[in-house]
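So this first bit is one chain, no partners, the form predicted on its own, shown in structure tokens.
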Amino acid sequence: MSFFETRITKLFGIKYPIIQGGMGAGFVSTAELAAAVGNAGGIGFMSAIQWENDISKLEDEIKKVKDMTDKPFGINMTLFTEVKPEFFHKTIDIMAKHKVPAVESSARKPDPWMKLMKEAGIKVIHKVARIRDGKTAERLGADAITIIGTEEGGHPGAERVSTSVLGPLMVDTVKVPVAIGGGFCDGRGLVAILAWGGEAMVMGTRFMCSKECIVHPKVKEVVVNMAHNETDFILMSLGDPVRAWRNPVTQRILETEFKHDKDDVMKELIAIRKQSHEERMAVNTGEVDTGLVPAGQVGGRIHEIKSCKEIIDDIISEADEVLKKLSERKYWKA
């Protein structure tokens, strides 16, 4: 047996115990993206929310992405409240016509669509950032969980604990396996999770940082040279946070939500609301000083571009090194 191999290993049908999270601001997590990693070893999520819209071209994207590989993919689902219930209906009903292997469903408690992606034999892991969650959605009936820490770009949750925290907590409380996100981006990081108990280590903002990432270039070169501590979290008034890169648009609304009332921060974030997803949070138009730019902290330690291939392989060659020095019992520096 491989050290790598887990139960969420065997879930899947995937090599290496690597995810690659949905991102859904903008056209981030398409099928370019989910097929590489995919073909790495590990397994990508498309999301869904990208085709809001217009959800018929969800089907034409996971046409695209069984040409480009025959490794299992899955779709992140992200259950916002303001979407309208016939969109999941349909989500769900397309995955199901074309026989999509898993859902990564995340945002809220996960009923009454997990039954629906159960019956139609998809294998379900469902993301939080709270203890409490991931124990609701065990008992909804998840094959699986994804933790995610404060570190975490994009939605890392209101209560702001750390990875290093949640992640063991997690694994202690349920019992099905745990996948565990939020600053993680190499082989240091896999290790430290498995010792933990995780049995997949998630990461968005590296494979953002990708070449098959389909993100402008300019926000991949805003994350290679950023440092860690140069991310804001933002939107804790309204009840739903999110870590982005510091730049003009989060120091105002940080400046905003914390002076006056919630009106005020609303109307600070009507002109980003309003953009089609083509242009929502300058992923995909490269206007970084103007927009949001969802990014971990980890971003602090991505230094590179590379393919999803050489990401996984660096992150597997590490892991093995590290376990190999501690199994020596020496002291030792990556």
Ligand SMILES: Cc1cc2nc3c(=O)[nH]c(=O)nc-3n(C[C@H](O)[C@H](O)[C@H](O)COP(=O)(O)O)c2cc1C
Given for the second form:
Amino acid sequence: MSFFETRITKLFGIKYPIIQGGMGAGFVSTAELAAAVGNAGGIGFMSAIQWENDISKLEDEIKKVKDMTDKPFGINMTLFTEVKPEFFHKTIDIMAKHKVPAVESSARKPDPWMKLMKEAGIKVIHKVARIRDGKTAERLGADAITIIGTEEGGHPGAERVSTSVLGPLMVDTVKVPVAIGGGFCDGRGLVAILAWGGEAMVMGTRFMCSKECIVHPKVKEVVVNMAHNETDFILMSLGDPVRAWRNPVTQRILETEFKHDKDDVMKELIAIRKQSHEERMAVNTGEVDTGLVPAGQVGGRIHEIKSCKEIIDDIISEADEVLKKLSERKYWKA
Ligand SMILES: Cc1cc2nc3c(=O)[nH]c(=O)nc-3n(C[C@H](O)[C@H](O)[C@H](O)COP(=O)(O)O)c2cc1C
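Provide the structure of the form predicted in complex with the ligand, given the form predicted on its own shown above.
Every component of the complex follows; first up is the chain already shown.
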């Protein structure tokens, strides 16, 4: 058995335990990215929510990814409460029709969609930010769980617990395999995850800064130049926090969140939130100072835009190197 073989590599039929998490703030995780990650030995998830306005485009995207790779890929279903249930039903129908092998679901309890996806023969990895949500997803039939810590870009949990606490705790709590994300970009991280008992590493920010990701070059530029402490944790007061690169928009949101009384905050935040949804398209237009650029703290450790193959190959050779060095250390009992 190869060192990198885990229950998750077997579940998805992939070479390395590396997952590109779905990213749907504008067009981020499209066919280009999923195919590149798949061809490099991991699995990439395209976010269905990107085609919320015209779900038929998801079918085109599935055909596109199949033209670009014969390796496994998946669809991310972020179960936002504000999205109509019909959208998720249609997404599942499309996935069943095109025999999409895997889904990464997230954002809330995957009921009743879990049953429908399992009936369609789809392998489901459900992403959570709280231990109790992981337990619920296992009970509902998830094949695997992803646990993400507060470091992550996108929507980390409101409880603000770090990956190093949540990862091993999730592994100890469920029987299904656990993937761990939030703050990873290299081979040292992969070895740490395997040492915690995790069975795959999930990355978003690192893959957003890949050559194949279609976000605007200015977005990749700000992330590769940011420091680890240059993200803001915003919209906490709406109970649905977002971690994004610090800019005038995140600062304005934070100011509103903390300076006014509750009624004012609710009114302003609802307005800002609506605006933010449009502003999220900044990842594609490159308007990085007037829009939101979701990014994790790990952006402070990413300094180069590489291809997905380079990213994954470098992770694997660094992990090999780390393991070699560790095995050369004198065993402490000797
Ligand atoms: C730009 C961006 C958008 C994201 N959008 C989503 C999303 O729509 N749904 C989701 O489940 N996760 C989303 N995520 C989270 C990623 O799938 C992944 O869990 C996370 O990025 C891992 O942490 P990292 O950023 O530290 O690598 C997003 C992340 C980023 C950076």
